[in-house]
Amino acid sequence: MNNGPVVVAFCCNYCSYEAADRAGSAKKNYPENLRIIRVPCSGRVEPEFIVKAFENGADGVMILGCHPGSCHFKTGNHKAYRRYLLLKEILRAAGIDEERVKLDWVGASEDDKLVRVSTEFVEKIRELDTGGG
């Protein structure tokens, strides 16, 4: 049983969720405390979803979407980026360290990148929780 931080990852159905599926199928090791939630598009992740994740015990939250210019819905990842900037303001106002939220772009074939960014983020959250960061 892992006692590490719980990280929720909102993953775009067409890119980052596919990368997570590929990583799992290839038996690549990514953090077992990563809780993946598939969303139609990173642009559909409302700031309220992030706040709710924290209210329900998440130690960190990731939003992972298609690379700019590759969005299935054309501009969803641009919307995600704008919401991410707004979210950082909301978190500051709520007293939540904005380093506990990460936005990144992970393509469908980038299973190695998904493993790397999720592992690095979980380690960062672990450091924040232990006072090391």
Second form
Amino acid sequence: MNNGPVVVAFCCNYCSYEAADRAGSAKKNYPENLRIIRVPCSGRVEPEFIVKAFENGADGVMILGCHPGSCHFKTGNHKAYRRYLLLKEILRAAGIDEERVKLDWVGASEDDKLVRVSTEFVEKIRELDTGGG
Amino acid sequence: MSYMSEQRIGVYLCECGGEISNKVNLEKVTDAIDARTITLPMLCTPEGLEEISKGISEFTHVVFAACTPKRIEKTFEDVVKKANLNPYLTHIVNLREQCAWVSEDKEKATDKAIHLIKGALRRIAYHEPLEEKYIDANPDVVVVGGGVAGVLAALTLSEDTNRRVYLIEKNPHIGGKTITYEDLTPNLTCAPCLLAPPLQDVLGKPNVILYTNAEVEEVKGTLGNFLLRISQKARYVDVDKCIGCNACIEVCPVNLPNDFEYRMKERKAIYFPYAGVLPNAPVIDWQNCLYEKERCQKCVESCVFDAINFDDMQREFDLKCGSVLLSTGFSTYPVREGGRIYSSPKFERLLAKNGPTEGEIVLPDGNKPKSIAIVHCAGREELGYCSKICCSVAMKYSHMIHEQLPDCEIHHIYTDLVLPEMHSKLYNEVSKFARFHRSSKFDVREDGGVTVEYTDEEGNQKLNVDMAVLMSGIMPSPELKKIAEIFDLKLNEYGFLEVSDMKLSPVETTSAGVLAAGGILGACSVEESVQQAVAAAGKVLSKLRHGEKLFVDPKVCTVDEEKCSGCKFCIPLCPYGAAVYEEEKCTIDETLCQGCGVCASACPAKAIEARHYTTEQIYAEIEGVTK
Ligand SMILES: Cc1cc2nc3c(=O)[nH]c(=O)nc-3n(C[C@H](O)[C@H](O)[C@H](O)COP(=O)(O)OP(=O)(O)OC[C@H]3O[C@@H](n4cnc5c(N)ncnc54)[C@H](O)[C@@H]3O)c2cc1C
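Return the form predicted in complex with its partner chain of this protein as a structure block, the form predicted alone having already been given.
Every chain and every other molecule in the complex is listed next, the one we just looked at coming first.
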């Protein structure tokens, strides 16, 4: 069965994971391709996690943290952002299209945003896949 | 790993009364995964939990595929613990909120469910039992700032006589701003009459230890176990011996303007900031005292109680406590004052019976003013917000002026009137004699008298009066930055202390165990300060209970000493100061660590493990959800 691309989303416990729960409670659909992995903070995401996901056949990876200034752990999301810039370099070196990785901020109440960014991202990965990206 | 071969992993699948099973084909899930599965109609009902507890002892590790862990974590934890299984050997898959409820395609949802469960199965193979710890917590509390908020908090906390309350006050006396006022809005209650009893009370409490002239310099630790470094300036007067007889003050040859009285009155080098302050002992202004320069000892000679001590010295000491309550108050907008132009805090002293004029409203030349303009909103534009209490205070002034000088013309120049509830009563009364001019702009000048220019609906207006009072806006104390830095706290967009949640945790700061009340949080009246103070004290009392220990979450980060190269990379990254460098290695204080894992992700030697979110566990989950 081919259900299209596999997208791994690292969601921080306090904001984006909560937003995903709220999207569920509100029965707002988004592509089944999204596989959420719960992490305490977006700052816990190591660049190697993303590399690992691609090694295992993921087609795209998202890192979704709290908005700047509202990280439960004060500044974990800033660190995630700094690491994300570094990660892009690593991906380029490994020959992975950097467009296949996305970092975004999703607050706990932003279930709509979660649905929107994940839907758009899955669409984009689909395009990259069919367009030979 | 031999450990793995002994694993017996069980998977409990929840139908959730059809909420999951209608969207996810659970039979297909059962076939697709390589583990014992048990499907139940509803895991969280008493029947479901009963089933789980009957069967669970068969397993070494358990996956629950049900609703969001945020809702069900505690329930499963209880069942698991009752069955003597370590709760960290379980994992919850969010099949409802993050799978069944967000899909309309059963086939795709089933495939997703299988992958999510595979992720959990791979991950759980790397789970290790974690030990839950409970640590001793210090019940004592440090209250910083002895204004009305700090004093009322200290009094509430001191009701529990087995608890010590340390009150740290920067000034030589307690009572803060409120003790400098004569009357209080909205009911024009006499401020000293209202406040003297609680201030006396707090001084008399055997379990309240007051340090005046003192400030916090450094903080270590977190909820349950703080260590505070306090510095205390010398007072040169022994508060325990002094009875406040004033003999020393009478003989002191030095005369200086009293800053506490906005220089409207003089004081000596040994002085009381105001008459009747508590503790009732003067303080020596060492810079201006003649002891060092001229060996003047007049005060020493005059004191029959042997209370003056020139050997007193600045000292530093440590205090241990389990919680800290910050109540250092707000500041007021620095308006341009003049001989006839008063800021509102200065005007309070003109109204005060213990003030420089004994409460008489007089001009610098000693004459009584025939007209006074009360100009609202001074600094509002610059501050960018309404300070909410000043309109009511302006009504208080109008009332007090009218009572003392019934023929004095009173003008209010205002932008908006903010006078809710009880405060509008005061307005109703004042509006009978005072005149109100609405204007968004004003200019106040001293030119022999005072000229107030403003613009109302009819254009530019000019008002000549004898005196003007500018209602200074409320702003964060300039020192708040230092306090925020010491306690590692955030400030909000207006520069006041930020609370952890404005609605639900309005007196808790962004650091565990640090509470706040009163003007430090923003503009507030006395009653609001007291509400917050008592709420904050209540938070402390309910958190630090005698004989009970504090739970330490085992999901924290730890350093493998063998692997650590001592590069110190983790130290500045930790937002809680939990990572420290000791004996050429980095270590993490488990009581301070909050488990964010930022250090683990950054450690170049991979020496840090974020427990329960280890790299191995996350790698395994990635494999499971992707493959
Ligand atoms: C002009 C004016 C008139 C007012 N009139 C009224 C009124 O009529 N009715 C009413 O309800 N409210 C009135 N208010 C509001 C009232 O002043 C506040 O509600 C009240 O002062 C808040 O109390 P607090 O304890 O939080 O702060 P404060 O009264 O400011 O006390 C803070 C204390 O902390 C100490 N401190 C500061 N920094 C440190 C430090 N770093 N370390 C240790 N100690 C420190 C200070 O010395 C002080 O003793 C008025 C305010 C103003 C400006």
